[in-house]
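Just the one chain here, the form predicted alone, laid out as structure tokens.
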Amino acid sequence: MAETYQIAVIRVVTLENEEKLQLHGKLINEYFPNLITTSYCIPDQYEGVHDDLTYERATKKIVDLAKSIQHKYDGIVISCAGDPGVEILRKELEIPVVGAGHSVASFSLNFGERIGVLGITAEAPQLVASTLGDKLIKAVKPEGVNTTNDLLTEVGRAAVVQTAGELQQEGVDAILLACTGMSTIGIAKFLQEKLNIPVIDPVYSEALVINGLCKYRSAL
């Protein structure tokens, strides 16, 4: 029987609602039914972070509540592609810290050299264009998407198919999903099967990486 390990996954939305708080910890366990999940959200943060001041915002309270629960988990995810909080928790903290960028640019490159980038920011975010360097071919924004919750509207959902069209259009050989906000409407899927090219889902990419780093710790 696979060694199980105790998450916490840490949203960068607040959300009042239990089952939307609880969802990509469920992903995370259906990916991954070793990984056994607790949900955390911080508060004051009701549009997520989609530019540096909701960053700069969401990264104190991150760290502040990933200090004061560390001691009951095995490891911690960060479920935000712009990471907040993961470097300097990643320095302080003696459990594996990850965020969905880093883990989804890494994974990214299984895919090919010439990675597209679809995310709710016009640029992508910092740690997924610097792992990534020149295999980033483009990052894009849907139009009129510019916060996670207007990905929960039927208009950001066909926005969000219409700039992946797009990408494609470019020559890319994979899209990264740059906006865990994707992973919550299980678009990854969709997208990879009406354009038949690799499209990688952040919440997966995120679980793949704590469930490894998780293992190897077990394995020293």
Given for the second form:
There are 2 protein chains.
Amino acid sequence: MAETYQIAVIRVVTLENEEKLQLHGKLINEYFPNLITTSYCIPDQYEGVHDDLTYERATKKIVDLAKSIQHKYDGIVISCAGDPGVEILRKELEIPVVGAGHSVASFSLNFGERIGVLGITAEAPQLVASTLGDKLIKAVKPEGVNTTNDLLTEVGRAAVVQTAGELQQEGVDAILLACTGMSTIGIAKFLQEKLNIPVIDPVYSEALVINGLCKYRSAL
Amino acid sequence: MAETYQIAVIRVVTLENEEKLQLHGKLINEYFPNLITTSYCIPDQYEGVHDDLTYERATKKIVDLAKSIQHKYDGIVISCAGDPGVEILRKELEIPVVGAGHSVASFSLNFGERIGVLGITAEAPQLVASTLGDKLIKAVKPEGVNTTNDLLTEVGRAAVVQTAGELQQEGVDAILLACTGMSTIGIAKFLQEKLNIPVIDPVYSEALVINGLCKYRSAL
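Can you swap the form predicted alone for the form predicted together with a further copy of the same chain?
Now the full complex is given, and it begins with the chain already shown.
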């Protein structure tokens, strides 16, 4: 039996519905049953993180929250492909802290050297772009999709599918989903089967990496 | 209980001693108990892979071996940081194939953006270098260490420790061990405790990535 780790999952969108709040934590636990998750979200940010201003606001809330709960956990996941607060927390906390962005970018590099990025911003999130470096072939966002909530509509989902097809035409080896809202709508499997290329899910990736980091501390 | 996967571990040095042959597979299974390993090695290559000629020779042997055994496994690990044969096999086989090089490079990117590479060749292995891109700050090899066997001597080990200390002086965020012989001698933990920065082990990383890829196929 693999060692279990207590993981705090911080959602960067305000969620008052308990089921929605728990969703990423539940996925993480399904992927890696040894990760026992507790979910949190930041207050007063109903549209999540989708531009510089919302990023900056979220960062301060995330850092404060993570610091206040760290003593209870073996690791913290910031469940956002923008990785708000991750670099600050990595330096300041004693436990592993991961974000979806660097996690999905680093994992995607095992699928090839030409990575396409599909997110909700015109440019790839900063840590996704810097982690991929010159393996980032193109970053795209679906038309009409500007926040994580837009992904929840039929129109939003259709736009994601169309944009993924366009990205495939660029000859990428894999498509990196650069918004954890894509995990919320469970679209990676659908796209992968439709396009027949690897489509890398950010919540799966953050689960893989926090498990890898927690285990590494105890394994070595 | 996590799903179990049957993993072939291909050693790229000829090993007639059963215990030595099994060592990486045993480590992989200790890190991830759901990975059930069977070890193989290539014939007539007692000094492993350490230059262009030995790389080329090994690649053909590895590709032939992997093709002949693939039907028995869920995934294949080429336990060498040079990743010989990995790119060919990725395209030709239906199951996941990973090498230690891209695995350790991709995992290291979760530790920071300034990575130092410590291997047995003057330059970083090709896939390690390309995966790291501009995050590769410096690659070094210990003086007098030219093959994986040189790591097994006291002098070789001392040279690794000294070179790791010099690499740390370059201000790297983490040290990537770019030879699986470093895993054989179990030096990551020792270096990490001595230098107090993350030291990333290649056999741990290949275990993490093959588990991540096998699980991804079944999870999605």
